[in-house]
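Consider the single chain below, provided in structure tokens and representing the form predicted alone.
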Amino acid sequence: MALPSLTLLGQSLLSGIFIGALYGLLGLGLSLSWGMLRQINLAHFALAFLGAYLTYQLAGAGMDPLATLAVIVPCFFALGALMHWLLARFSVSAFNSLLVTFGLTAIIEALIQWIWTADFRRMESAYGEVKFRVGGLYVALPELLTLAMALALSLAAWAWLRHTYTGKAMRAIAEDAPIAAAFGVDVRGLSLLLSGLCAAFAGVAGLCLALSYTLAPGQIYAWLGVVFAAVMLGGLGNPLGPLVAGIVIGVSEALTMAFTAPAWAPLVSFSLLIVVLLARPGRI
């Protein structure tokens, strides 16, 4: 087997970091809702793709892709809060929330297919044409934007949970909601806030998907497995965990493709997950 060149290895490493950042961004909302609200909200994947299609539509109407966040983020925040209200209203358990939100995912996929059809869609923007050269390596602007947004949102969420009153109250709710309520914490309001933020994160991830990838409704499920693994490896309720785990998975996949065949790459994420579970069974 011929070894890849240093240039190919360097480019693979960069690609792995960028795709890993997207894994982390896609998993951020799922990790927080699962770890802190005890809701396994698989609809975050569908919301990310809905955000991608809305970005595609608004950009096609003349809006700057980044400016579409001014429309998408508030709408998704309200949608996320509504989803949490419905799940809490009917006292849906963690396991049942997985089933319910998987159904919502199928509904959103059907809605996307009804509006935009099952044809592949590609957003053309000025961002996609910008590439930077660093030595013999090339970096596309959309990938840099994805990494920057993933880092900014993950660090902001970590700082909010760690250093603000509302963040500390949210952590108290995650530990023991009845005791937190007894000490005057607004459990209902903060839960709605966090759920809205998680959905807004999915909307931002949708922008990054639209900037870099061709869209098709059925691709929702192609991202589910690897992001799910990144969330579990990174630790539930940890804003930085999915980003770190996503980059580890992304780099591992990219280097696997560089040394072997692309068909081996999908095995990496779940192999890492199995190893971690066997070595530290109490991690998840």
Given for the second form:
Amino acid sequence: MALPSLTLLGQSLLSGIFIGALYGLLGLGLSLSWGMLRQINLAHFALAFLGAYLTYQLAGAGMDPLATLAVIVPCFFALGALMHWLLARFSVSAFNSLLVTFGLTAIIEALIQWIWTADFRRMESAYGEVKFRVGGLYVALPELLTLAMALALSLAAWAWLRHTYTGKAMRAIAEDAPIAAAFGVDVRGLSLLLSGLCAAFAGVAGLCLALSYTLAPGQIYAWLGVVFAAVMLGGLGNPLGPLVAGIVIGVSEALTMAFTAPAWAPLVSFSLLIVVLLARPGRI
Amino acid sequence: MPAVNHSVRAAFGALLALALAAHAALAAPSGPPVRIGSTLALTGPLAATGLVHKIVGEIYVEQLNRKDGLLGRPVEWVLKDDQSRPDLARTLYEQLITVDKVDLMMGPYATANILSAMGVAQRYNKVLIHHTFGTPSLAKYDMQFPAGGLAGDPDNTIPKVVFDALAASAKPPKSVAVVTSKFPSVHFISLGAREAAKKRGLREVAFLEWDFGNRDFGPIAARLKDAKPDFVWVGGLGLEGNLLIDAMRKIDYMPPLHFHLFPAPGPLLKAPGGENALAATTFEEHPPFTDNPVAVEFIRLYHERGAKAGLPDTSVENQSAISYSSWQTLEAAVTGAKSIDDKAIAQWLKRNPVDAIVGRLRWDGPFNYIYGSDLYKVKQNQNGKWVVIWPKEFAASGARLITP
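So the form predicted alone is up there; where is the form predicted together with its partner chain?
Now the complete complex, all chains and molecules, led by this one.
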């Protein structure tokens, strides 16, 4: 077997980092809501695609794709808070939240199909055409934006949870909500805040999906497996975890594709997951 | 004698009106409806194409009812959503037969769902006409009738027509890369392409397979760039070809020629980088296909309905054309057999060809497939329009394979 060239290796490495950043961005909200609120929010993927379709729609109406975040982020924040309020109102357990949010996913998918039909939609934007050349390697702007947003949001979420009073209170809620409440922590308000943030993260991930991919409602489910793997590998409730794990998965998949048969790539992410689960069983 | 003239004219007018009314009454279908049952992927991952088949079916049933229906009876299409799931398709076809008591069946969309429906059809001895079954070797039921124009050996016929087109071009390729999804109905055809390329002396510089659902085409694009093939055979399904083109463009690379087996035609047509892409087809909106007035009327209606349904691309091409042809097959068989009895219809189809808008369909081979020839042609995206470029007799006026 001939060794791949350095350019091929470098380009594959970049490709892995970029797709990994998207896994991380998609996994960020999922990991926080699962780890801190005990809600396994499958609807997170549907929200990301709803965000992508809204970006497509608003950009089609003449808005700059990045500017659509000014509309999408607050709307999704409110939507996320509302979803959490409903789940809390009916005391939905962690396991039941999986089922309820699966139902919500189906509803959002149907809504997307009703509005935009099942046909493929592709957002045309000036960003899509921009790429930079670094040595013999190419970096596309949409992917660079995805990496930047994933890094910025993950670091911001980490800093918020570690260094602010509300963040520390949020971690206390994740540890033991009744005790946190006994110490005067506003459990309800902070949970709504975090749910809103998670949904807003899904909206941002939606923008990145719209920038790089052709959209179809059925693709909501295509990301489930690998993003779940990234979330589990990264550790539930750890804001940096999904990004790091996503990049590890992305890079290992990309290098597998560069060195061997591309069809082996999915084996890598799930083999990694099994190895981590065996080596660190208490992690999830 | 103006008064007499007036009376004669009035009587003649009344007679004419009566005759017209009687003709209309005779032409309008009457009696209990002929119920045709089918499922389509109206939701789920295959819904984009499922919608195409729904629009076509609605057009055809309306056209039938505007004429004489089937055997003078109105036609009712009982359509259910199989959600792109073969297991659900099986259940729904059972329901169509046992609960809805349909008279006839039309196939669903895509190989796995058709295979499910075929099992049910076999159990109840029903004829199943279908349009998008990609793996003919799995069709072992004697009363299934493919109307999609595919041969029994598409792994032989499709590569042949593609490599014939390339060989006839001004600059035939010398090296080839075969990249393919492992999805069953495209994978075996791609393996056929490898064999065909080898037989014709083309040097294979890369053979890469990915699992269906792959999201990252960056490394595959980088490997293609490294391999520098003259021609890339993309055994892709739906959007996979677009994802590969996107990935290649991101690293500033496009192969001189690239063929896509079963692409999503609208997105590939509009995709930056999709210029000069090649694909397989049975029908495009230009002569000689549009020499047929039935096709012209269908194109008009499809444009109208497609726009109303919000389709981004309303042109008639492979999927919509084979869908229409399958309905033409059903109508011809019922009319020819003068019966809605499944055995009579099957016997008629085995003995008679049907001239559909995609060409002459026939079923006189093993398990109703023809080996060694099909209705597939090669088309190219030229100036934002799909045009057939091979075989010559089906090529759009003045169209030839554009090579860089």
